[in-house]
Each structure stands twice: as C-alpha cells, then as structure tokens.
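In the block that follows, a single chain appears as structure tokens, in the form predicted alone.
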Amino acid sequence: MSKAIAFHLQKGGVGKTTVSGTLGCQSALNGYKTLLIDCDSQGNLSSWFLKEPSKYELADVLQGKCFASEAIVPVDNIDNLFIIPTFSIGGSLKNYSETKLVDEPFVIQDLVSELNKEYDHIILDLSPGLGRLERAALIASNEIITPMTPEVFSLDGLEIFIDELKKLKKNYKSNVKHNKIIINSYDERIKQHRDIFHAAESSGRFTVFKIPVDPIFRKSQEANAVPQLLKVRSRGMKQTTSDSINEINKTIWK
C-alpha cells in the first residue's frame, strides 16, 4: 500500500530537506518505487539530486500546465527515485501559494492521490512555516514527521507546531498522523543533546529517532550526490548514521 509522509516544522535549519532527501534515497535503494515533492519555493531538495533545472516543475503540475507525468525526473545514479522539482527562479511556486491557492486547498491531495497509485512511497518536502502551501500538503499526507534539531527552541517550535497541527486536522477534517520525532544533528558527547532526547522522549507522545552529525550530509549535497552512495577520499557514510537512517526507514513505512 503507498504512503506519503511530509517531514515538518515550522521552523526552519532543523534539516527538513537533509532528512526528506536522504530518506528518500534510503527507500529507492530499498527497492521502492519513491517519490520526492518539493514543496518549499527555494527549491533546496531540487538542487540537491538535480544539477540543471528541467521543463517543468510542481507549479505547473498544479496550475494545470502539464501533467504530473511530465514533471516527473528520474534522479541521477539511483534505481527507483523520482522527484517533482520546484525551482526557485521566478518563484512560481510560492506565486501560486499565495494567489490561487486559497480556492484550491486540496490540490496536492488530489496530486498525491492520483500518484498514490504508481509509486511505493511519497515524501513531501516542505518550507518552514505554515502558510497555505505547508497546510495542503500536510493535509495531503498520510503521517507527518517532525524534524528538529537539539536544542531548547526546536522544543518551543514542536509545542507550537502540536497546537496549529490541532486546528489545522479540525478545521479540514483532517487524521493524518503525527506521532515520530527525528532529532537531527545529534552528538551523544553533548549533555543538552542527551537532555533534549530525553526530554522528546518523556512527553510519551512520540517515538523518537536521533540522526547523528555527519559531514557526509553536506558533502553529498555540495556533489548532487546520494549520501548512502557518496563516498569521499574512501569515506563515506558513519556506521552509526546509517544504522539509524536504516532504523528509521523501515519503522517509517511500516
């Protein structure tokens, strides 16, 4: 059965793109028939896995000026992922969102829904904030999962985003999930690392998953590259990120 996850939180470098991206890939290498959408205007998740911007992207699918089908790329080096790019020149995504969007809020429901039948799994990337394009896509997603990063303000912006997250599921009648916790960029040595893992933890209301630091994030990013795949002067990936990344990837998409 398909699954479209949306990773979020309104605030922004907790590496949403880093952990929708990587995560994607972990899914295609799988063997899963994955798509990657990005739905943040600055179009970081496109130009991370695609080095020329192509003919089209989500802002034409959705404003009905090409089908999804064209829009689609094949992600370089990597069997099974895709992406629906936004590109940030001209910014007719975040035009859309804030002119035509308001008499259209389900239009990436209908989008997922209709890619639901070829693909294995979506991921949804999104920009921080919660403005009219973030709302469509949440409530186009079976689960949502939040990154953060460990320290006390990412805590402030989860209480925030748990209580908007409420309004938004009542007000569009809405059930889509939210109950997993990814702490990015964690250092176990670090004793306000360690506090906020457990502090996420203790609230009872989530599982949470730590990504630990791993320069093979940005380096993969600075090459176009797949981070499972990247490999710089013989390193590549940390043995610890990528049992947690394997952790993650299968409880995710159970």
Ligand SMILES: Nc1ncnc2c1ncn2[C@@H]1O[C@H](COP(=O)(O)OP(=O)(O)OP(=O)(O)O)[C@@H](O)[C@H]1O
The other form holds:
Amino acid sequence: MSKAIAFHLQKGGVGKTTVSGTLGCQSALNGYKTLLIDCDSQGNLSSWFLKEPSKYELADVLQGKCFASEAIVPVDNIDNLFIIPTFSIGGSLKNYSETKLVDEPFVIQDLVSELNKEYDHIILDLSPGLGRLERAALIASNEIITPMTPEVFSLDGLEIFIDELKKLKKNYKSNVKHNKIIINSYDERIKQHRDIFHAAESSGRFTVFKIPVDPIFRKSQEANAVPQLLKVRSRGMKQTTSDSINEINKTIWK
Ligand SMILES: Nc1ncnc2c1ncn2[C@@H]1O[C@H](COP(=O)(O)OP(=O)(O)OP(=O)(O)O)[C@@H](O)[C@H]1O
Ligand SMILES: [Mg+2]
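Any chance you could show the form predicted together with the ligand after that form predicted alone?
Zooming out: every chain and molecule, the one shown earlier first.
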C-alpha cells in the first residue's frame, strides 16, 4: 500500500533532510517507486539530488502553474527515485507559504492523495519550524517520524512537538501517526548519547531507532550522490550505518 511519511521536528539541523534523502534512496534501491517532495524553502534536498535547477518547482505545482507530473524530476544514477524540487533562489515557496497558503491548508494533502496512486512511497522534507507550510505537510502525511540529535534540547523540542501535534490533529481532524523517533548522529561511546536513547525508549511512547555519525552523509551531499552508493577513496557508508538504514527502512513502510 502506498504511504507518505514526513520526517519532522521543529528544531533545526537535527538531520531531517539527511534522513529523508537517505531513506528515500534506500526505498528506491529496494525497488519501490519513491517520490521525495522538497517542502523546505531552503531547498537542501533538491540541491543534494539535482545538479541543476529544473523548469518547475513545488511552489508552481501548489499554485496551479503546472501539473505535478511536469515538476517531477528523476534523480540521476538511481532507478525509482524522483523528486518535486524546491529552489531557494527566488524564494517562490517561501512567498507562497506566507501569502496564499493561509486559504489552502489542504493543498499538500490533495497533492499527496493524487500522487499516492502513482508512487509506492512518498517522503516529505520540511523546514525547521511549525508554520503554515509545515502544518500543511504534516497533515498531508500518513505518518510523522521525528529525527533528533542526542542532546537535551532535542528532547525538549520533542515535548513541544508532541504538544503542538496534538492541537494540529484536533484542529484538522487528522489521524496522522507519530510513534517513531530516530536518534541521529549517534555515537555509542558517548554516555550522554546512550542516556538520551534510553530516556526516549523508556518513555514507552516511541519505537526508537539510531543512525550513527557517518561522514558519508556530508560527502554525498557535497557530491550530489546517493550515500549508499558513494565511495570516497574506496570508503563507503559504514556497516553500522547501513544496518541502521536497512532496519529503519524495513519497519517504516509497513
Ligand atoms: N548521521 C550523521 N552523521 C554525520 N553527519 C550528519 C548526520 N546526519 C546529518 N549530518 C550532517 O548534519 C548537517 C545537518 O543535517 P540536515 O541538513 O539533514 O539537518 P536538517 O534537520 O534537515 O536541517 P534544517 O533544519 O536546516 O532543515 C548536515 O551537514 C549533514 O550532512
Ligand atoms: Mg533540512
């Protein structure tokens, strides 16, 4: 069955884009037709996977300036992976979300419902924050998974997010699931990281996954590459990272 997942926490720099892109690649490598939707006006996911801006972007689709099919671009060097991009230059998505989106809170939900028929898996990457655009993307998803870094501020951020999500679900009569978190940039040798993992797990509210610190993510973003396929001086993704990504990927699309 087709499914749309948003990876979100309102905190910046926790790995939302890295996790979205990497799990999108894994889904595609496993043979599922996968669509990334770049809902972040910073356009980081798009600049990771596309070397050049394409003709249309997400803001054009949302404003009815083109069909979704015209904005969808295949990602190079990997089968089954597609993206609806956002380009930060010009700020179209930012302008759209600040002006028109107020009257159209279900515009992303409508888009995802249309694309669900064609794609097995859809991943939405969001900006930090919980503004109109993020809310519209969250209610468009079947499930929200929270990536967070192993630090106290992220745990605080998670509590705020849980509270805000409760209100959002009530206001929009949404039944989006939120019962998984990913502790990203995890280092088993650091006690604070282990403590935060156990704190998150022992709350009993979440299935908790970890993704280790791995320089392959930054390198693949610099090289417009698929992290699972990139080798730099014959070194690729760490085995522990690859095992984590496989485990997460196996669980989240069920
Ligand atoms: N597991 C990891 N190991 C090493 N570096 C990582 C890991 N995950 C993310 N990074 C790096 O951390 C930085 C921030 O990650 P990313 O851009 O994915 O965060 P984000 O939550 O999407 O940020 P923003 O809130 O700005 O959208 C990037 O440089 C990325 O390469
Ligand atoms: Mg990001």
